[in-house]
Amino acid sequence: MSLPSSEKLPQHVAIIMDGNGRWAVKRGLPRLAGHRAGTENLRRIIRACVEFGVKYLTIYAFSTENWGRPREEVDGLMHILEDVIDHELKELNQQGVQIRHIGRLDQLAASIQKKVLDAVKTTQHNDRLVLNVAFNYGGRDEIVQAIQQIIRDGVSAEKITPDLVSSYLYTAGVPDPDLIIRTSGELRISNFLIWQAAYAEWFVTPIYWPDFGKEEFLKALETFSNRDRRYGKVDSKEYEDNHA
């Protein structure tokens, strides 16, 4: 298996990392195990989005709905963000690593605040990968903050196009994502990136997120490579030949 060449790589990729308490389950160990063999994995496919050229990649990190899970559970992955902030900022940093949060931070502790900011701040002029953690994210969220803010500027309803719409989300300035990774074979959206998903190709594999390698993941990008992105509409040299 080799790498796709440049013009058929995707540009964004964005990953729901699932599986990652059910791997645990499997292996007999606690859940929270299970998001921290999640982030081991996270720092290998950060290195090959590097390697492989890739520009930006979102990860599903933490959704709004997750505060429903068991109190240990979530003050566990609220450890696990600020360990890998401080262990892995410095990495991520000298390899061009630009680092931006999408999702509410308010519902954080302070002490998580601030280091999610400094983190930004940090690697704000970076350009080799942007990695975008969705944390305290969710779509339906992320849209109905985006309408209250152009009300509340006072943009008129004539004016709202989907390129105004897209300049109010977490991800402005950022292009959609080219394909979308969801591990550990569930077929749901799960809220993410509901506005930007629109065309995004997806890949889905039963392998739960701590064993989706660089092995894996390439072979998600040899995939895309072969998908024809029509964005709705028809092949050219398709609709000539059904209609010669």
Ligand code: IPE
Second form
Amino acid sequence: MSLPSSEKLPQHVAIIMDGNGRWAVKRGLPRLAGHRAGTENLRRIIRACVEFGVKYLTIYAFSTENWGRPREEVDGLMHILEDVIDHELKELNQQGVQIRHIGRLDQLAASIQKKVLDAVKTTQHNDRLVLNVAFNYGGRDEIVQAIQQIIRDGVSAEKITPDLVSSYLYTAGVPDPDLIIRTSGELRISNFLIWQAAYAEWFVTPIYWPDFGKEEFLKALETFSNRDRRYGKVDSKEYEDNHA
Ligand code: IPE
Ligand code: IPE
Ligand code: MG
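How about the form predicted in complex with the named molecule, since we already have the form predicted alone?
Now the complete complex, all chains and molecules, led by this one.
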């Protein structure tokens, strides 16, 4: 696998980091062991993004629907988020990673909210990689929040455009994802970036997230670089060549 040239790299990669539970169960381990292994892998992929020159990485870490899991697993996932911030912030900051949070912060424990806000503040001037952490994130929730704020701001109906809606989302100012990767083989969006994904390219692999390493990531980037993104259009030169 070789790294595509910079103009063929996605500017924004978004990842549905799925399959941690099955990875663990396959090994006779508790599901939380899979989530821990997943965070180890995340470290590898963040490093790879910095090395390869990907500018934006959005990771789906906890969905608004994941509250429906057993209490022990939800608590464990909250704990892992705190742990990751405690142990990784320094290195992420040194690597030039700017951490952002997307999703509902107000429903998380006060201690977690504080850690997340600290991490965002500490890294706010970094510019090698923007890392959007989708934690307690749901695409429908994001759109509902946006509509509520648009109404509160008294925006008149004719002023509402796609760009205006985008500017009210958690991802305001971030380009839409070019490439969305989903590990563990599921062919669904699971409420992730449902607005922003309008023209994203997809790469789905059966590999579980803890095993999705740098080589697999390179494969996803290479596959992306060979995609023909048409955005609903027909290439005018090709059209003329075929209809001359
Ligand atoms: C993804 O792994 C991580 C989270 C949703 C937090 P899963 O926990 O969904 O793993 P599977 O899909 O059950 O294997
Ligand atoms: C999506 O995975 C959420 C995250 C990766 C955080 P899920 O495992 O929750 O999605 P479903 O239930 O398979 O759709
Ligand atoms: Mg899953």
